[in-house]
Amino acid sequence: MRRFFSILLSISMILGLAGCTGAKPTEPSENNAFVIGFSQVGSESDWRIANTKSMTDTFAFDADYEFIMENARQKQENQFASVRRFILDGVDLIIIAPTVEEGWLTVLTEIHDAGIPVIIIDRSVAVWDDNLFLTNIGSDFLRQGNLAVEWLEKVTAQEAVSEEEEPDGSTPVSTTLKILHLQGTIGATAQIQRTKALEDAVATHEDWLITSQLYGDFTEAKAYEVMTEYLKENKDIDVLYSENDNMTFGAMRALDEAGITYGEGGDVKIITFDATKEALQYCLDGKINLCVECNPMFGPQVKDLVEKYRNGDTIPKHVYVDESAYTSKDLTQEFIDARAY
């Protein structure tokens, strides 16, 4: 079901957005709409997706508005041509969710010496003047990292309590756990700052060990072909840490044919970020033991910080989205049921 969604939604993006040909979704207003450019990252994700879905629903259909979506297919290449050609149809507002932090200062440049506003959205951008941008929306990727170590931090310290003495009376050996980390788009801010969290947890951690860093690029099929490697010659694994779900859909795939168990009670505690309805049914079901909210359905607060410009309003520099954490024990099938993403 979620493959024939995420299907159903990106065929509605190409087609009814247009991807990269800049079509418009809205007819072109005859009481002077404003004009917003959204260059949005891609589909490679049901996140993305659904963050796509929060945008359209809240801008497209709106007459007093006019909302032209490009879809960089994740190339940060295809966001600057996306971007230039805003700027020569002379939009009133950009709104950019960025590839990856770096190489935006030229863009950026171009944009604010045509006199044009943007707005930054999900991810964040690497430029040594703010004054670049109006805002800058989106996750805590730090705090969502730091989240999921804390988490793992007081799993592990109940862990040893139970286990303080073995039956016969004796001392346990102490063990390293080993922890597999599925990284995301290189240079992304969700990257760079999940990563992070985790680097700096283990630093604080003797017996914490990162066996390996694989990259995922934030897609199911990429994660599950690096993980189906890895699992042919490494299987000792205590805990996965991925930086998003469809990637621990693609992991978990890979631990199924190489026989391995996952979740409560399985050889491998999973962690997982983004906490879509599947991952946070799987979260119920036992199979994922943490969920980290990374919440794509901003579109409506992204608005209101358009209309506070425009009225002249202060904004400020940096907001961030509502999120939380969920084991099994905070989910309830009803709240699964009614999840928006």
Second form
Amino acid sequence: MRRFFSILLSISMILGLAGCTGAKPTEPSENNAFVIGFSQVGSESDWRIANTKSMTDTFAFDADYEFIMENARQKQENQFASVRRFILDGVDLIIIAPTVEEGWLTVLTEIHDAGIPVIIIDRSVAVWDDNLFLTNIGSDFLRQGNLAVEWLEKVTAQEAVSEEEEPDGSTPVSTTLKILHLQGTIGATAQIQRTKALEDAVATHEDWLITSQLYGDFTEAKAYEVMTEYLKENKDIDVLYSENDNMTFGAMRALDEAGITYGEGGDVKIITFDATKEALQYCLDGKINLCVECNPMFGPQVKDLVEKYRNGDTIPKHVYVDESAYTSKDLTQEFIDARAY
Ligand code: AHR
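Now show me the form predicted in complex with alpha-L-arabinofuranose; what you just gave was the form predicted alone.
Let's see the whole complex now, leading with the same chain.
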């Protein structure tokens, strides 16, 4: 019976998404299809929507697969409930995009004991026994953070040199770089590693200061709320280090309302993570200084790993997706228009 309801759920989800894409879903076949249960984090960001689409486009229209996706609405306990349903349904493989890193040992052990293989995507899980999952595919979030701080080091060094070249001959007074830090879901790999890169860099630059860490939960609405409140009392910001694009959009709205300028030539330099189409457009228009890419379009790579597993091939324990970072100089309108997310 449960399996019947799951099949109904997967059909209705596929049909819902098919409505958006215009593609025709395949009918799940109870007898032959390889059944995948996928626990997705939620729909908190444009990145997440693109990732869901990549996964769905990859699996839901392939007759070899039956793809059951459940949206955890950013709650780990919802993921536990989904996974336990997948175990009862007897799926062939479980894919988890974990909300946070901690707390997975019990449920991963339950999956292991049921003999079901697991693939972790996007973020990671903090378990000492990596036999509890086949592979972990997603971003190198620490590298993303390091790309951001390296860029900040470069531009601040260039600005210091141009100040030394001031015609009045005076020695410039060294000033503190005030960094406002907007954080995503606390405990998620994307938050932990992007935060680590910034905090490590601040520890080695005595003129860099994190003035505040605000909790934006990776959503535009939360970031707008906390930024609006913060800006009532504090307006002295040199850099906004925002851990995803949607929080950046909320922050930009709050900065506009507070009358604070940002971007190229503005008061606040903005660094954002994801590099979605909308953020890249703001970057090309001079409103965002740096977009660090977080690539959500790895559905086909996940499928490749699943197929390798099914063929009995060995697969790497960790796979990182290709990513880059962009300033306005790296962008053209054609590049942005052609982008998939
Ligand atoms: O884990 C990836 C992060 O999660 C993305 O940066 C963010 O937009 C999403 O919510």
